[in-house]
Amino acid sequence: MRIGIIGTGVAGSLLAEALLEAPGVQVAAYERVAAGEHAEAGTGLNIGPNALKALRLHMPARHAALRAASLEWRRWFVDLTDGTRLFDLNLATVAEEPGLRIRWSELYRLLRAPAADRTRHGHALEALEEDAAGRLVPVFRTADGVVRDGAFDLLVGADGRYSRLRALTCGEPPSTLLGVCIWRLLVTDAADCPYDDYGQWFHGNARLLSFRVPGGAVYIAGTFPLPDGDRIPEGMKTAEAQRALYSPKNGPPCPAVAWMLDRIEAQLADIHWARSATAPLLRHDPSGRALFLGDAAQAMVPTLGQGATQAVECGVVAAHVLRRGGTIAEVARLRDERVEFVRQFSLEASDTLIPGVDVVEGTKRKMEADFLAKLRKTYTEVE
């Protein structure tokens, strides 16, 4: 069986590694960017304990490599921007092992290395053709022009939220906007940062999220409601607007928020601005010749940090099924119900980002039994 993997992000890289020595399988991976282009790209991310459990059970060498290159994620706290504590959770009470904190560039390096010799970089999927046997033939645009690399029994779309393979086989998916802006920033010189593990700070429904990552850096993400739901006003992309958005009205910000506001002002040009959105879950195309993993299948809101985490689960489960000759229908059976639960729970957890929701009461509800039970299910019920 010849399998082609489009995209070597989280799910695609894990699947490629797991299929390298699979009997009866020939695997080739294709990445749009040039080799090494992601070396300094990206910011930081947290990966949930459920992803680590999946790797520990099925790919222990990759589990060990990620653990060695990351900081552990053991705590989640929520404050108001004046420092008032609302929520403080030890992840050990809802998970079987810690999550992790890492830079995207380091995650890419570690995940891509095992299948590097099977990966063709600088290959952007442009079109699909069929051979006489009805197998899909991907057509790539490269620096040297259009190339074809033969026919495949199965193509795997692991090429992200805007998956070209999904668009070519199933049409462009509709996008549902949450009405929230999300921006991201990596502060590389952060020796004086006054906090360490995963924290969130609210001022009304505007929120800062931040934590340290390896190499002395700090990841910061900000969210705020969009006035018309689907456009980020240019006036909000200023240091003054951001400082006003997260500063308490009746006093100074706490030291953590004050530190972040200074870094936002100093590195405003480095911020990546986006809108929080979802797309319908879709695991494969109607013909059964294309399988979708990670964000290509299940773009979700990032509130619980489950985007990359679920991509890890996707790569591990798909590899387990395909290595033993299973079908894409089996991948769907093992993944889709769980993914739908996590997607809906992530939306539920986004309530405090939406205008009209009381942040104090909404956050305190996250310490109640129902929310913690769902969090425990998310972090532990891994295939």
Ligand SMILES: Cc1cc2nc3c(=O)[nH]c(=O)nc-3n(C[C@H](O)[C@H](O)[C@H](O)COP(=O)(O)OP(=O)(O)OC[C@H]3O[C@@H](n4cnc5c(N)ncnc54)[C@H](O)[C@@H]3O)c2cc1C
Contents of the next structure:
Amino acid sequence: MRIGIIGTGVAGSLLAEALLEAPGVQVAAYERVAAGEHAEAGTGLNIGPNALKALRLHMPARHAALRAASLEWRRWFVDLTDGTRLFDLNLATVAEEPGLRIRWSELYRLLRAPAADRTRHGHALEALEEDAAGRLVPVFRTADGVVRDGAFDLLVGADGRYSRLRALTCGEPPSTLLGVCIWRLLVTDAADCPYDDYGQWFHGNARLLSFRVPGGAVYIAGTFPLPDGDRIPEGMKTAEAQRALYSPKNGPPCPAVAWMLDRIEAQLADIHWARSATAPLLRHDPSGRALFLGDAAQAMVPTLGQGATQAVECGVVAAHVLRRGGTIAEVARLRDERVEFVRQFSLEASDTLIPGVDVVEGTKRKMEADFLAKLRKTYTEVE
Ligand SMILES: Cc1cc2nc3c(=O)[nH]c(=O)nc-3n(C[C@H](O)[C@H](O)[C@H](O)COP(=O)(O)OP(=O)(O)OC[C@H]3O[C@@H](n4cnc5c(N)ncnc54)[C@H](O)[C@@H]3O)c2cc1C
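With the form predicted alone in hand, show me what the form predicted in complex with the named molecule looks like.
Then the entire complex follows, led off by the chain already shown.
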């Protein structure tokens, strides 16, 4: 069976590695970016304990490599920007092992390395054709022009949120905006940062989220409601506007927030601005010749840090099924119910980002049994 993987981000890299030696499988991977180009555009991220469990059970070498290049994620606290504590969770109470904190560039470098020899870089999927047997033939745009590399029994779309394979086989998915801006920044010179593990700081429904990542760096993500729901006003992209968003009304910000506000001002030009959006879950095309994994299948809001985490689960589970000659229907059966649960839970957990929701009450609900049971299910019920 000839399997072609489009995109070697999180899900695609793991699948490519696991299929390298699979009996009866010939795998080829195609990646839009050049070899060795692991841009810091994604800055940093936290990966949930459930992804680590999936890797520990099925791909222990990758588990060990990621652990060695990351910091453990053991704690989640929520404060107001004046320092009032609302929530403090030890992840050990809802998970079987810690999550991790890592730089994007490092994550991609470690995941892409094992299948590097089987990956054609600088190949961006552009179009699809069919051979006489009805197999899909991907057409790539490269620096040297248009390239074809034969026909495939199965093409796997692991090409992210704006999946070209999904668009070509099933049409552009509708995107639903949450009505919030989410920006991210990597502070690389952060020796004086006054905190370590994963924290969130609210002022009204605007929220800062931050934690240390390896190499003396700190990841900061800001979230705030968009006044007209879908456009990020240019006026919000200034240091003054950001300072006003996150500063408490009656008194100074706590030391952690004061530190972040200064870093935002110093590195405003480095901030990546985006909008939080979801697309409907779709696992494969109607003909069964294209399978979608990770964001290509299931773009979700990043509130619980489950986007890349679920992409890890997708890569691991799809590899497990395809290695033993299983079908894409089996991948769907193992993944879709769980993915829908996590997507819905991530949306529910986004309540405090939406105007009109009381942040103190909404955050306190996250210490109640119902929320913690869903978090435990998310972190532990892994195939
Ligand atoms: C602001 C923000 C913060 C986030 N924080 C977190 C977090 O803390 N934790 C977490 O778990 N998730 C987080 N996410 C979500 C996470 O980024 C994604 O869910 C995750 O990267 C999806 O992995 P993937 O393998 O599906 O796709 P990606 O990792 O996006 O990989 C897709 C790959 O396909 C390649 N590609 C794209 N188009 C083509 C093409 N036409 N041809 C060939 N190759 C192509 C790309 O170059 C890339 O290598 C966050 C997202 C955002 C926007």
